[in-house]
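Presented below, as C-alpha cells, is a lone chain in the form predicted alone.
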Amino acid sequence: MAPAKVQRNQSRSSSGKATSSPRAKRQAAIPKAFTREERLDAFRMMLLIRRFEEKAGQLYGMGHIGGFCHLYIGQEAVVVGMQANLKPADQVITAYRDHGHMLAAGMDPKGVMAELTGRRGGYSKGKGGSMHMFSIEKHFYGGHGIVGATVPLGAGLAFANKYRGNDNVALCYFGDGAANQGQVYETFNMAQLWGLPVVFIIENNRYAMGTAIERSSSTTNLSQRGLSFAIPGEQVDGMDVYAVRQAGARAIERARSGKGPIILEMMTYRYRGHSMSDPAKYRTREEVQKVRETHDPIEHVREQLLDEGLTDDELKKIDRQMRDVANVAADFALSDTEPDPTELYTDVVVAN
C-alpha cells in the first residue's frame, strides 16, 4: 500500500500515534476477492436454493402447494452475494419472489417449505403460503404480494434505525416491473430527502410479469431512476455472485455510514416463469437455454472451484448435500399436520 493512501486512512490520537480512523475500518471490511471457503459458501447457498426452488415447483405440480407460487431459478447469485456483506442486525424486505430471499437470511428450508405447504410448522403458521412469511428472529420482513409495496415499508425500515440511532441498513428488493410504480419514486424522494440508510436493488430479470423491459419502460437503464432525487444509480451483473457482493459492499458501506441511500439494478434472469401458471411464451426456449448454458450462476462458481483445485466429485457431494436438505425439507412439510380451524381468529388486528 502506498505511504500516502496509508496516511490518508489513518488519524492520530491525543497521544499522536496513528489511529485507524471509522471510514478506513469500513473500507477495510469490504472484501477484495472470494477466498476459497467463501466461494464454497456461496456455491453451497446457490445450490440451497435451486434445489430448494426445484423441490418446490414439483410439490406445486403434485397439488400439495395451492395459490400463487414465484420460484428464484436463475436469481440466485443477487440475494446470495448481498446477504454476504450483511451484519445480523441489518434488515430484508422483498417483493413475492422471495423463498431464495429467506434461505440466504438464515431461515430454516422446512419452516419454508412448511408455510408453502400450508403446514403448521411454516413461518406464518400456514397462513400466509408462498408471499407472506417473515421472521423477526432472522430480520427478515416479507414477503409481500403488492408490487411496489416493499419500497415504502423497506424505507420506514431505514427510517426507524436513523431515528434510534444505531448504523443498521435495510436492504429493499423490488423487480423491474415494480420499478414503474408511483409510490417507488414518492418513496425515493422521501429517502433521500431524510438520508435514510437504504439500499434499493432492482432485481432486472427483463421481462417482469411477461412484457419485455423495452416494451413497457421508457428508459430502461433502471439504476438511473433515482437520479431526479440525486440519488446515485449502479449497474451490476447479476449472475455474478462476486460481483453482486463487490457492489453490495459498496452500497451498504455507503449507506452505514450516513450518506444516504443508493440504487443497484441487478442484471439477472429467471429461467422459469413469472409464477408457476406462467407459460412463459412471450421468450423462446431457445434464449433460456443460452442464459443456461453461458452465464448460469451457479455453473460459474462451479468452473472457479475447479479451477482452484476441487474435484468435480466433491462438488456433485455437495449438490447432493442440497437435495437432500431440500428433500428433508418437503418431507417435514408434508407430514406436519395443518393449521386449526381457530387460527383464523388469531393475529388479527381489529380497530375500533
The other form holds:
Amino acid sequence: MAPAKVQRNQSRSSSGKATSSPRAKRQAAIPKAFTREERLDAFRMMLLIRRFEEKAGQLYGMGHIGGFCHLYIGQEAVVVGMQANLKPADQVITAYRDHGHMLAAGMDPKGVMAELTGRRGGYSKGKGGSMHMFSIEKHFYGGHGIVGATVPLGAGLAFANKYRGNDNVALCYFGDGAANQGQVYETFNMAQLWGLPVVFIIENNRYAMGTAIERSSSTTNLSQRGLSFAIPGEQVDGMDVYAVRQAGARAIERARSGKGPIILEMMTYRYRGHSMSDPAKYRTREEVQKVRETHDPIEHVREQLLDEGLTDDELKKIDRQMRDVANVAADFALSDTEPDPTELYTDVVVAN
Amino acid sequence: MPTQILMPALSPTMEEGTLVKWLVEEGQDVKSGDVIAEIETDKATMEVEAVDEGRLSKILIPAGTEGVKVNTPIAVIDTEDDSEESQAGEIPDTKPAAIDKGHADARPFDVDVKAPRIGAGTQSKLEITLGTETVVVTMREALRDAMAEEMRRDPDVFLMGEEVAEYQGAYKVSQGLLEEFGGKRVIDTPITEQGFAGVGVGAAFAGLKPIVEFMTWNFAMQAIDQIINSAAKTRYMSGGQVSVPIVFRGPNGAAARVAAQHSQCYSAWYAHVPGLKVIAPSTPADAKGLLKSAIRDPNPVVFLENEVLYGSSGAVPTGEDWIVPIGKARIAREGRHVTIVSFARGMTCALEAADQLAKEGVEVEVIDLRTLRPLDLETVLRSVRNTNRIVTVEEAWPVCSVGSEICAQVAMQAFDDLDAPPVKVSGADVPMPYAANLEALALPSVGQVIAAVNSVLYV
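Having seen the form predicted alone, the form predicted in complex with the partner chain:
The next block holds the full complex; its first chain is the one shown before.
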C-alpha cells in the first residue's frame, strides 16, 4: 500500500487555505516565512534527532539498550516545527516515541541517551528508560508508556494553566493508534467544555504498531475527530517543517488567546519499525523507500538551504557536528555507571 | 378503607429523615401520583407521592418533624370505593415493613452509630487527649470540613468529580463547597472517570493539588490506569523529578442492597501499589484528620470512605489544627487476650464483638489500621507480642487481602510469639449478592468475629 496521504502538495494546499483566511490580529502573531537562521536551526535539530536515533538503534543492536526502543526517524519535522513556536513555560507531553520531543525541548542528549542505557546520569537516574523520561526544567512531562493516557494528562497540564490564569499552552502529542482510545474523546469533551489551552497533535504515521490506519479506523481523517465536540482541526504536512511551524503557530496562538483546544493532524511517516523488535511485515520495503526518497523532511530543508546559497560543505559540516553530539552522548551513556543499588528504593514516594 | 402512607427511603442506607412540609391539607382529595409532602435526609430531598386515590383523612406526622423512621405511617388516605377493599388491604400495615426491618436486623453492622465510637475504650497516645474541645459531627461533615479547611489554607487545592458542585455531592459530602469556593475550585465533571482522573493527575504534575472524587470506588476501575500508571509510578520513573500531589476519594465497599457492581472493597487493590498511600478511616475524627493529611501530602493518596459510615457521628476536635498522621494505626480498645486488627466498616463489627466478649471476660485489643499503605506493622506486632493471638476483620474478599498481608507479616515476624494460628474474618469469596439474606451472609458478622476470637483462644 502506498503512502498516498503523505503527499506534501496535498497537505500544503490545505494548510495554505488556512493561512489565507485568518483574522488580521491572529496573523500578526504568525511568522511570515522562515528566515535563513530559522531554517538552519530546524535543519540542525532534525539532524540531531536523526543522528541520535540512528545511534540509539546501533546501541540497541549491540545490546546496550534494553526493552523497548521506539525511534522517531522520519517524523522529525513534526516536533521541530511545533517546538519553534513555544514560549519557555509552555508544556509538552507525549507517549513512548519520545526521544525527539526531548531533544527538541532542549534536553541534554547525554542525559537522554544515558537513560536509554539505564545509567545514573539518565534523566530518570536510569529508572525510567526510553519510554519514561521527564524534565521539569524544560517543561517536558514525559515520556509515558500507555497509549492514550497522555491525552487527559496533557489536558490536565492545560487545566493548571487556566486555573493559574497564565497564558501558557500545553502541547499534547499522540499517535493515530491512540486516536481510537476512549479517553481521548472524554478529554476532547472536557477540554472544549472548559476551554483549556491545549493543542492536540496527532502524529499520524499511518501505522498503529502494525495495523494500517485504514484497518483500524472507521474514519481516517483524524483532524475531524473533534467535530462532535466543536473542536476545530486541520491536516498538516508533517514532513514539511515549515508547514508544521505555520500550522502550529496558528493553533498555539488560538489556544493562548483563550479560544480553547484545537487538533492538528500531522501526516507523517516512520521509517523504522514500531519498536526495534518490529520485523515490519505489514508494509513493503518499497513503500518506505519511496517516502524516504520523495518526502524526507531533512532532505527537503537541505535542498532549500542549497537553493538559498549554502554550500554542500557547509551542510555536511553541520551534519558532522550533529553526529559528534550523538557520539558524545553515546560515549557518556556507555561510560556512565549504573545506578547505585540503594537507588532501588528511592523516589517511590516523597518523604515528608 | 383507609390506606396508610409510609415514610419512604431515599437511598439504600437511609434509616430516618425529616418531614419538611405537607403540600396537602387534611380533608383534601388526592390522586395517585400527586405530590403530597417533602422529606429530606442529610444528603437528599425528595417528594412523596400519594399511593392511592381518595381523601387525605389524617396527617399523622406534622411538618417539621425530624428523625422520622423509614416505614413509619405519616398519613392516612380514605379510599372512596369499597370494592377496592382487597386492593387496599395489600398495602403494608402500620408497622414498618417486615422485610426491611428483618433485613436491618440481619445486618451485621449497626448503621446508625449514635454513640461516638471514638469515645469507646482506651485511646492510644495518638488520639484526642483529655481536655481537647470536641464537637460531634457526622463522617460526611468531617470530610467536608477537612476539604473546606484545606481549600481555605491553600489556593492550589480544588475538588473535581461527578456531582460535586451544583448537586452538592452524590452523597452530600461536598455540601456547601461550591457556595464558598465557587465554580473554579469545585468542578462538576462529565461522567468520564478515566478522563477526569487523568486531567487531575496532569494538573498535579503541574503542581496543583486536586481532590478527585469518585462517586464510588467501583467506578474508579474505569480510571485505575491513571491512578496506578500515571499517578503512582511517575515519581519513581522520573527519578524523583515529578511529584503527584493528588487525593482520589469516594465511598468504597458495600453500601446496602446495591449488589455486585456497586459493592466491592478495593483496599487490597490499592494497598498493593508502591507509590500510593492508602487510607481507610472508621471514625469522623480520623476521617477529618487523615483527609487533611492526605491533601497536604505530596504523594498520590487513595482515600477509601464508606457510604454506610457517612451518617455515623463522632467527636472531632474543633479548630483547623486537627491532623492525624498517615501511617499510624490507632488502638481503639486495649486488651490482653486477643488482638483484632481491622479498618473502615470492619471496625464496627470488631468493636461490637469486643464489647460482647468483654462480658465473658475476654479482653480484646482492637487496632484500627486507618492507613493501609504504609501499614503500621509496628503497632500490630507490639500488640501481638502481648496477646499472642490475632484475628483480622475486613469486608473485602479473602484472597490476597489486607488481612492476608497482616497474617503473613505476623507469621513471618512474630511466629514465636503466637499461641494460635492467625485467623482472618472477611467478606465471602463471591460477587456481592442482592438478596437481603445472602448479602448479610456475604459480609463479616459480629458472630463470625466472636467465633474467630474463640477459635484462637481454643474455647
